[in-house]
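The form predicted on its own is given below as one chain in structure tokens.
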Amino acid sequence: MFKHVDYYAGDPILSLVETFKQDERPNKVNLGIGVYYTDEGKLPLLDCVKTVEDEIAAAHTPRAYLPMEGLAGYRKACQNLLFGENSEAVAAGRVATIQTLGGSGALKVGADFLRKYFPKAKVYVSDPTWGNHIGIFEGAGFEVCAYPYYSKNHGGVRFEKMTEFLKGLPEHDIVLLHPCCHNPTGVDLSPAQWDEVLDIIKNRKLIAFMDIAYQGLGDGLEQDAYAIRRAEEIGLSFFVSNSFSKNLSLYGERVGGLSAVCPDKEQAELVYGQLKFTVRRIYSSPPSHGGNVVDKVMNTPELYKQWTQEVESMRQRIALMRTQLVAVLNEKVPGRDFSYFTKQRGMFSFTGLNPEQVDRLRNEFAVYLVKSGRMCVAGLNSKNIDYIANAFAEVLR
């Protein structure tokens, strides 16, 4: 009944950390998957996220069925964080959100719905972007193009290409944005390219989705989002999905948003509904656990300030490790200019590696990138990075 099922070779990273649980040599390091670890190694639990499971379990409450939309306080956080809390669009009633199934889910619920209603438009990705970005806007069923965006030769944004490339699109073509912390690079545009960028969407009718999986691990939590700011200021209508998986460290909970930003308050309330009805026809409802994390969280100002100061460490951790990484090849490859981990932001780098040298990486040093040379960042600490340092400075030799 089955032998004309396609073959699934699997995702590559998520393959990847299986290949490396397998590893049983006790140096390994997994510099593929993008989760943070603190400075010992280990996935952290949140202080903020501790108290409110305390509470949570101490109530001992039944456990309901969730709205299609989400807990109103865990949209309310979403908008919060995005657009600021004195947002017009917000006030206005012109931003549609929804709770989703983590930041996966989001792009999932906004796909369907942009398919449903701009059938002929072609979505364009930056080149490079995460593979998931691609999947899920073909499983949709939109064919996937890529706009120039990342220079192997210099290690920056191709602007000029990129901006000439997106003038040639036509109106309500969709164009897939990286707000902060590109993914896989870690190169991102300064905010006067953002203006430029932003001012063509808007005089080409262009359909603008900005995904920001990493607000707060770039520059901090309001300068990571200036992008998404911006395109409210010059009344753009755009979708931006969002996830805590990162800045909460609630990976599993699947902790999600997607937010509308509609011309107006009647509009806004016609794409919620459909917003509401694609979740109804692909999985029904949220998970209550992790929103309910994130609405206490967001919402007591106490546990508010606190995770604000543990995203800020975390971030503050990342850099330093950038910076140590920098200072160790320095002194181990003389001669070459590896500032380019310091300029790049969030939690991952592309390190410059062709294949041959990360398969190297692996096979001698059990140290684990993804082929295209992306590392992850927080996957360095203080005990392993000399280690590192020097693995990477030998196949560079």
Given for the second form:
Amino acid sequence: MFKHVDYYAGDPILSLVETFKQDERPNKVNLGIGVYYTDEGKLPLLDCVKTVEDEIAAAHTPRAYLPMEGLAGYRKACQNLLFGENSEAVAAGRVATIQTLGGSGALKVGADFLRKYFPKAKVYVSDPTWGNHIGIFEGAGFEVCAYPYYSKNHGGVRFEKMTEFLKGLPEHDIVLLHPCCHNPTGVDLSPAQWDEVLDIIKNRKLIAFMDIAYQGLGDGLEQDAYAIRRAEEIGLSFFVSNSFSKNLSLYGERVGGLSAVCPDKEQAELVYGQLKFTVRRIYSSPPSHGGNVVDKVMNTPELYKQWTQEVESMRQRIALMRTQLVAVLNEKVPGRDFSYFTKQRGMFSFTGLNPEQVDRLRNEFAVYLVKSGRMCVAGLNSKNIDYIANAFAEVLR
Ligand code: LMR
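Could you switch over to the form predicted together with (2S)-2-hydroxybutanedioic acid (LMR), since the one displayed so far is the form predicted on its own?
Now the full complex is given, and it begins with the chain already shown.
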């Protein structure tokens, strides 16, 4: 019956987690998947989350279905975080927001919606991008192409090439953008570059789809939303997918959101209806536990404040690891420029290591990176940083 079923070779990021689990070497370090670990190398349960979970457990509430669009307080929290508390678009009812199954669920719902209403559009992703961006949009039936982004030569953005390329796209093509903490490179646009890119998107009537999975871990919660707020300010209609996986350390709860900023309230209502319809046809409604946790943390002033402090300390620890890594590498591999590690932002760094060097790191040192050379900086800590820098030095020799 199933002989013709294609073999699945696994996912470049998720399958690496499985290989890592099976590795019995005591000094193993997982710098593959984008997960934040503490300086003790542990996955944190944030204090604000613990408080809410204690309350939820004590209340022993029955588990009703959530509505297709998710919890109202959750949706409001997404809007506040993304667009700011004084957003004109939100106040005018021009933003349709739904709770989704993580950022991936938001991408899928957004992709299915766009495929239905813009069937001729092509989707453009940065070269490179998170691999599943391509998978999700191709899965929705789109042709996915790349726009120039990262320069291997200078480790920055090929900005002129990128803008020239975008200027050549036809109306209503979809452009996937990373507002902060670019995955996989860690190389972000500056505010001035965002202004230019967003003006092109507006002039060319392109559809921006902004995927923000690391808000708060780049330059700060507000700063990381610059591109989104600017897009609203210049009157764009666009999509935003967001995730609380990393900044609330709620990976397994699948807590994300999808927002569509529309020209007016009437259109926002139409889009909102179709987003609900899309959800109904994929998974019906989102899960309640993670949704309740996010809702309570974000909408209880003391817990929200505590959360912002917890995110800030994660952000600062990542930045510290970047500085320390450069210091140790400068010592161990003199004459080589590692300053790119501190210029990059967020959880990831494109290390510049090639696939053979990545294989050597895994085989000889039990240090796991994604084949592309992407490293999750949040897996470094004060205890393993010397070991990792040594391993880097060995494979770079
Ligand atoms: C990553 O890029 O490592 C994360 O977004 C996790 C994932 O699902 O790939």
